[in-house]
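Next up: a single chain in structure tokens, the form predicted on its own.
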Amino acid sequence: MIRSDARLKARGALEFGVDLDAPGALHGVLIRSPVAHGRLRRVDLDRVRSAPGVVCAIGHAELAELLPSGRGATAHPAFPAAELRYRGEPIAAVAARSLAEARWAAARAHLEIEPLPIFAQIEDVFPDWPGAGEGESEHVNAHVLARQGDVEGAFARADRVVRGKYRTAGIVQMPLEPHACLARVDGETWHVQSSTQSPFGAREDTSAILGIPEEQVVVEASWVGGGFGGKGAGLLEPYALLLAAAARRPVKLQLSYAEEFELSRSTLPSIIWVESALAGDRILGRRVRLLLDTGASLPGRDFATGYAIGFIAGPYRIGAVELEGYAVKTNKPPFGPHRAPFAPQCVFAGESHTDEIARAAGWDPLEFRERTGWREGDETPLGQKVGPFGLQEALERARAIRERWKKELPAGTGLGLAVGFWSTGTSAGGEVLLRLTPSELVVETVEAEIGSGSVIRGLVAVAEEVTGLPREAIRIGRTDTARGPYDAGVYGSRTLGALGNAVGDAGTKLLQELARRIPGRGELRLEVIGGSCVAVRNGSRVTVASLLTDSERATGGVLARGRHYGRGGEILAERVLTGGFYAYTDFTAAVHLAAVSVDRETGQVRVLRYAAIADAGRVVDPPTYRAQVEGGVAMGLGEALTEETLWNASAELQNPGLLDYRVPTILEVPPIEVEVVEGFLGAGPGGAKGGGEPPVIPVPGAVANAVADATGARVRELPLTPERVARALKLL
């Protein structure tokens, strides 16, 4: 079944962020810091302004005159006044008639910078686990600590204690399209079209940075050429708007692909310690320690620490748990979310450790997970009750696949299992507006399709089910933040959950309104006959056109607004000792199996087969859901085997491009078996669970466990490059 955007994309007929243009538009370029840490003594833009084609050049000194009266000094201004926090930080910007002229002019800026000490890695800040009082360091963005039960007593009573230290690398989101936007300033309205996953999020960030009321900032999303979390917040929009205000002309600002690597909020490197106290097949206690490199992220904006750390403990019944994490500020660019923010890395550590403790206790890893895994009604370490959870059924499916593979695959093949879980993000609410015209149903939203199908297909599928109209008669109508209903954004497996529920709410209201206009009783549905929308009730058919009021004819149709603001679960506050932890909305299991071969001379890992068993709740659109699972596995294989950002001691990215940053090709993605577990209902429409994040979460853990099964050697650092595997095999 072909998606409605497929042919348009194949013909190049859609306008993405990189395609944006306007009459008289200028091209903007950022003037960026050449050092990772320094004190800015002087910014001289005279030579920039005198360069050919330049219309304007701006820095911190120009902010006060460009922004509304009294709003030049915000808490976090667009351009730094003194301290430079990371290499590539925007110091100034230039707009010129052409991109080539803007780039040439930007290189002529004269900067006087006093070097300051560089903290490039976590170990530069904390060589080991932070000692008492170090949590108050200026290098700490966040500190979280939670405890359940008698952890010390659990370790004292244990028959066996297993410990492991794990490292994970930074990952770039790798969208086909880099960040791009087109800005203009019309009177008091600051308008920007942007390749963004979250128009209202970009509006909020832009408003905060520029000190302009949100109602004066209008964000309109273009089609998005991939986001994977990297386009969920404001990035280029404030700079483009400042240039447009200075030039009094539209300005387009777009990252090069090297800049996309350097500035696009890639995910976070980490060091993770896990230790577990065992007695037979019981986990008496588990202690988790996390140091998370956030780059130059602003204090208070880090969500990953308190949310992701729970994934390290895993979906297991554990007698006592202690979770502690520090978000550590370094002189690298601010990091951010990547598909399932930091969960694959956490699960790599947690599932590698779970395999180790199962084998240490003499248990089959799958059976150990069956014995200890959550069931509905169990309690998380923070005291939340586990809701409908398909983990046990998914493990049964995994057992059958594993037994079949053992018969089919050659000797020496390593088989690895990993379990992950996620939560459908419906608590970040959303609203939609349905407009029923005589010929179609329009779903009006600010959100753009980012490639996953959650907007262009998922919302349409819900509207089909609720109203009865065929997909051909339902269209997504995109608008901007000034005119459209509020939504938090397309991220976090929340689109179908939150906006889908809003579509269902609006669709129900729409049918109820039409029912009031048609005499009789019974269910009302919509059909299309001869190109016209028709209301059907008790066998009688009435055209929608005949049901419209005069005002509805003038405005284009019958309107119905739907909204959904879901409630998350509740955690026990007394277990949270420091910082913020977060409850889950629902519980979505993912159980994966990987079959690998390992070259004993080079350490090269080849994934031969892969199986993903997905706890879906209820699948709304099977082809789209399956594509999400397959895409998540392919992305996870990159995280497992090849992808990592490499930073030197000067906090300079060494591989900002596809020549040195390796992503899997289609030849490296094995056959993927997908099985879906339904019936354990979640927070989405009709019990659907989020499908965007769960498929990527267990992949690094499954591959790492398969490598250990094949070789007997454990690699505790991502990615599992040939060199790291070879070292584990004592080949180097």
Second form
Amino acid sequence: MIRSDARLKARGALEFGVDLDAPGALHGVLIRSPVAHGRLRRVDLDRVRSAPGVVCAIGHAELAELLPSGRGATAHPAFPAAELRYRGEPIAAVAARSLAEARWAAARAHLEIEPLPIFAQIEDVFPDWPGAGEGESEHVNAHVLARQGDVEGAFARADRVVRGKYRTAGIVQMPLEPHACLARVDGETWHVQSSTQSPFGAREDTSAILGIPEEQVVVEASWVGGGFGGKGAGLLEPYALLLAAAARRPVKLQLSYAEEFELSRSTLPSIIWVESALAGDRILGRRVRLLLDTGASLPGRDFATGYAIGFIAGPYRIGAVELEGYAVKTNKPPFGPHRAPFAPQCVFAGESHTDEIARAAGWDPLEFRERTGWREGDETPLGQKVGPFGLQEALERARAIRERWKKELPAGTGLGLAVGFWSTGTSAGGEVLLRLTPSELVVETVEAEIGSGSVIRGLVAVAEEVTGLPREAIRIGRTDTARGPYDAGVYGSRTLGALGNAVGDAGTKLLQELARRIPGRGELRLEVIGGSCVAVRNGSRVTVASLLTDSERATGGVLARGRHYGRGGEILAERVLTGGFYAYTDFTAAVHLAAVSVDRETGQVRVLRYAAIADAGRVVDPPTYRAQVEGGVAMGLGEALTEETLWNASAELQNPGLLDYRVPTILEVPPIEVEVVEGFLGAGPGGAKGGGEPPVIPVPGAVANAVADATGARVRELPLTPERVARALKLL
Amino acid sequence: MQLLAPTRAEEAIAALLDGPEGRVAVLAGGTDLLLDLDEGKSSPEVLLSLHRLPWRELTWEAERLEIGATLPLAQLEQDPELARRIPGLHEAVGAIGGVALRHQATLGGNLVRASPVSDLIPILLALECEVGLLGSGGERSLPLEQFLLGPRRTALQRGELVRRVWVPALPSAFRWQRVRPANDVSQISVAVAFAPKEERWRIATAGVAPLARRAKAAEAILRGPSPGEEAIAAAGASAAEEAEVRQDRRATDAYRRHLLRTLVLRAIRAVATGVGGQPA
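Let's compare: the form predicted on its own is above, so bring in the form predicted in complex with its partner chain.
Every component of the complex follows; first up is the chain already shown.
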């Protein structure tokens, strides 16, 4: 079965953000800060404006006249008034007839900047873990601390204590398509088409930055050439709209790949300490400490520290737990979400540590996880009850795979196991509109397909299940934020769950409405006969065309609106001592096995085989689900082995390009065995759990554990480049 | 920018001589040059493309291979004789970039660009290739070592083009190390060849400053077709010692030196035992 967008994509027939164009559209370019920290003394755009082809150039000074009176003074305007917080921060923008002219003009801006001290790395702020009271700093965006049980007592009673310090690298989402949008201003309406994972999110952010009411901002998604979390917030839309307002013409704005590296908010480095107090094979206590580089993020925008830190404690029964973390403010670009934000890094630390505990004691790492791993009803450190959770069954499957591999793979092969968990519920809600016409069912949503298949395949599969129509008769009808129903966005592994439930709700209502029009009692289903939609009830068939009212005939069909706003989880407030922690919703396990060979003279790691066991709840569409798991593993292998942003002491990115930022090629991706555990149900359609993020989470941990198994050497820093492995092997 | 694509060699040479001095860029596969153009590092007035010239020969002679300057590397790689007769060149060509790039890149372009990270230059140095240079006065030939003057610098004179390369068919091997095995720039690459008639070993390394070069002190340690392990180890140590190793974002100098020693050993052993191919 071929996905409905496959042929179109292969032919280049779909319009992605980068393909957007309009008659007379200008090309915009951002004028960006050459320093990571400074005070802007003067912005002179005269030489930009006089350059050939330029229609307009705007900076902070122009905001007041471009925006409706009194609207421009927002808390965080599009262009900074004085302080520059990171290299590449947009200071001004120019629109010209051609991209080349706009680029040439942008380089002519005259900027006077007073340099300020640069905090490039976490260590520039905290050379080591801050002691009590030392964490008070203007360079802290957030401080979180939570405790469960008597942690000090646990360490006092322990037979053994195992400690580890881990470092993780910055990574970027690197979608094939960079951010791109096309903006125009029609009277009071600020309209933007954008390659976005969240039209309503982009609308909210644009409204906040520009100070324009949300209703006056209209966002329409294009096809999205990959998002991976990087296209979930407004980024280019405000600049493009400002340029369009100044030029009184449509403006196209698109990032170059190098700009994509610097401006797309992504994961930054971290330092993680984990220590566990052990008595026999019980974990009496665990302390987790996290210094997370959040770059030039604004206070209140930190979502990661209090969320991710729980993943370091792991899905394990632990007597007493203390979690403490700082969101460290540096002069790198702001931190942002990246497929399972910061979880692969946390789980790398946590699962390396888990293996270190087991290996030091001579236990089988898999059995140790079976003994200590959560089961439904266990309690998290923050006091949540664990819901249906497929961890134990997934570990059983992993054991079988491991035994088979041991027979099949040569001696010296390293086998590594890692367990990830994730929260994939439906608490971020949404709505859809179903439109049944005489010949098709249209799922109207603001959401674009971003490549995962969650929209074009997932939502259609749910509509198939609920109505009985074949997929060929169901179509996604994309609409904009002015006309379409609200939805939170295609992110957080929530699309199939939340929006799928909304489709289910709408489909049920649609069938109920049709049932009112066809006398009888039995179940009503839809089918297609000779290209026409037909309602079937008690063996009798009635065409949808004949069921339409006059007004429905005029407006295009029977409408049904569906909605789903799922429940969130709850944590025990008394466990939180400082800062914001978040509850999990659907507990979703991912158990991975990696088989590697390590060149003991060079440190080169090759992944020979990989197995991913997914806790799916229920699989709605097997090929799409499988593809998500395979893609997650491939992405995780990059995070494990090669991907790393390199920053110098001036907080300047050293490798903003695909030559030295190394994503895996097909030659680095081994055969992947995908197994699915079903039955531990989540909140999605028929019990489905989200599938997009979990498969990336355990990969760096599984690879690191496999390298340790092969060589006895433990690499505690991501990624596991040949040189890092060589150092762990003491070759240098 | 003007694009010229002559079909005859004389036209190409004339275009070089007639064009504004220093403002004519010669385009072969373009895999390196186009990056410079895109990044604004180079802004020639004339782009002289060689793609319509009939310079794609691949001719086996008794003891050597003649390769036309614009033959795509993929065609060289696919030659059925290459792996057997010049195994080191086969290994090196197969290691360059990705498949798509190899269909575009050329041997001539690789030499003229004289990139410090070229994976082809070390094997061609170890094999002691000759380069044929075509100018208005005819063709002259130069040993590769004299052709390469430094990074991005060659002995090409105004009005000259690389026409062909003659590669001696010798037992040889090529070894490399990269952060990502496929389609990455090598941290270190090493080529070794053995010339049976002279009983001479030749070792060349890349990833060291400033351009790929021979490791002649190491070569001198090796004697005969089957040097012992002790001599091989000494040659590896010598190569690591005599190299000017650099430190950059791809590797530290300590790791490069370690790799150099390791890969020199591996390449010598491969030639001495007649076992080709970098293990996967």
